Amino acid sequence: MNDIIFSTASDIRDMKVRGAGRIARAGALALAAYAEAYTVRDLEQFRSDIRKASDTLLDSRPTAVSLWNGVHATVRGLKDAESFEAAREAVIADGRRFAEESEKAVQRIARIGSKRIKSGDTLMTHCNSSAAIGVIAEAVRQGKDIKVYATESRPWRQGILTVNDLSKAGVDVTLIIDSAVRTVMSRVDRVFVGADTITSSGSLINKIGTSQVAMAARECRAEFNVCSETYKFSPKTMFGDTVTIEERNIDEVVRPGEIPEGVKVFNPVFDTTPARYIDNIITELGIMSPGAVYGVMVRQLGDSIFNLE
């Protein structure tokens, strides 16, 4: 199998690409560039090569319905080629295609979110979305006066990349620590956070500590804004299937003789953010309610969302 697919099914794994929708590019672009390289000019070869590599990507990150989408939008060509060249062709088109409507469709989230932010609003972000960014970043590229608290987000501390990327937008931003999320709550006009999946019923999954925010925002009465492209919408949902919540290494939470032996570290990477802390849904398609997922996953898929099951 080509380096490339394995390279970035490790860097994948080991956080060297962070975010959901950069996850789903990257597997994308992965199986583009590994069939471009691909030498062995014979159909049924190529597609079970195809499929191996798909399967080692999916690996690396099972949470991520964002790189699920992005590699069946990727090799959706390859049942019907009848040719190699025209199964090759199809993989590489489709796999740049689905990179570039993505970095499209980040785009067109900050011009519709950014409609939201008020000059004078204070906002809270939570862990490292491109998503969410783009639409603090374009409300201040608007001229709107804001301030932003964004959380440290341990262990990996995405927050650290997030102030970084603010401040370069020329963004007030303020690094908060996790736990100080309620006590700075009381501030905040409007959280604005990413997506790893959303479910059928509108739920969100999403970094650690994601629910607490929302939580908190719901008790505070600020807006509780997801920003998430439609191919975070987990069609697999609608037919009854849970989203895996990945566990990591208790290596990011704890150093080796830190805790005594047999002590127990949970250290999970997402959880659960029910649909009724959820106040919009901010897509390329438009905003929308938790409620309006359902419809616009049937809508997207038509037919072929009866092959999902």
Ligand code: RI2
Contents of the next structure:
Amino acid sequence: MNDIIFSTASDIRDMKVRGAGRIARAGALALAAYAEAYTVRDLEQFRSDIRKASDTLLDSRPTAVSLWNGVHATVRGLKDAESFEAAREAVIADGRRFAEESEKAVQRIARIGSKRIKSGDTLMTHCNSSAAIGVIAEAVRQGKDIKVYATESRPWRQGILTVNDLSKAGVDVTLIIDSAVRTVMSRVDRVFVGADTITSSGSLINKIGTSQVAMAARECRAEFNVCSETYKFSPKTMFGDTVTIEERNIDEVVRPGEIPEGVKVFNPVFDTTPARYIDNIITELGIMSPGAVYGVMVRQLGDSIFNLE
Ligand code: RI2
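Mind giving me the form predicted in complex with the ligand, seeing as the form predicted on its own was just shown?
Up next: the whole complex, starting with the chain shown before.
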């Protein structure tokens, strides 16, 4: 299989490429590049190789449905294509289209979400979400005077990326350790986080610790906003599928020999925030409540809804 598929899958697995939107775009563009370089002019062979390439990409990280949706949007023309050329063109065009639309969605979310922010607001964000950062940076670009607290987000410390991104955008940003969330929340007006997956009942799966941030926000009457492109909605959850929460290696948490043998380490990467803690889901289609997610999924799926069960 073309190197591009293996190297993209391994970059996603090793978190060299990370963030639900970025991994989706990387998967879609890798398939497009693979199709472009494909030389065996045989439709059945092409279909079978693209399916294998898709599975390799999908195996790289299990939780973010964005990758699944990006890959499926890229290969959707394969089934009905009548020639190798048509199939290849469809994969190339659909992969590129998905990546472009995904970038546009992030920009639109930034414009829509920034309207929720008022001058004088204090905000909090968790982990490193390009959608949430886009909203905050856009508000500052509009001249709003805001302060932001960014969590460190152990164990990968993506908060360091976030404070770099926000600082470059001219944002007054303060880094806090994850366990300072409750203390700091009493100063916060609004929280903006990203999404890895949103279920049909409007629950959010996002970086571990998000649910604690949401509970603290509810207790302190801070508004809890999720910034999510609609391709992070998981249609499979409509039919009872649950979201697999990735667990990563314990050496991300402790160094070898640091703890006694026999002590276990549990390292879940994501958690679930129930819909009742979420005030707004900010998407490229507008701001909605968690209860509106199911309707959007039905509309986007159209007739293909019957193929999903
Ligand atoms: P954007 C990240 O997952 C974080 O959980 C973040 O909130 C989410 O993806 C969405 O990121 P990870 O890949 O798509 O760091 O908004 O495990 O950039």
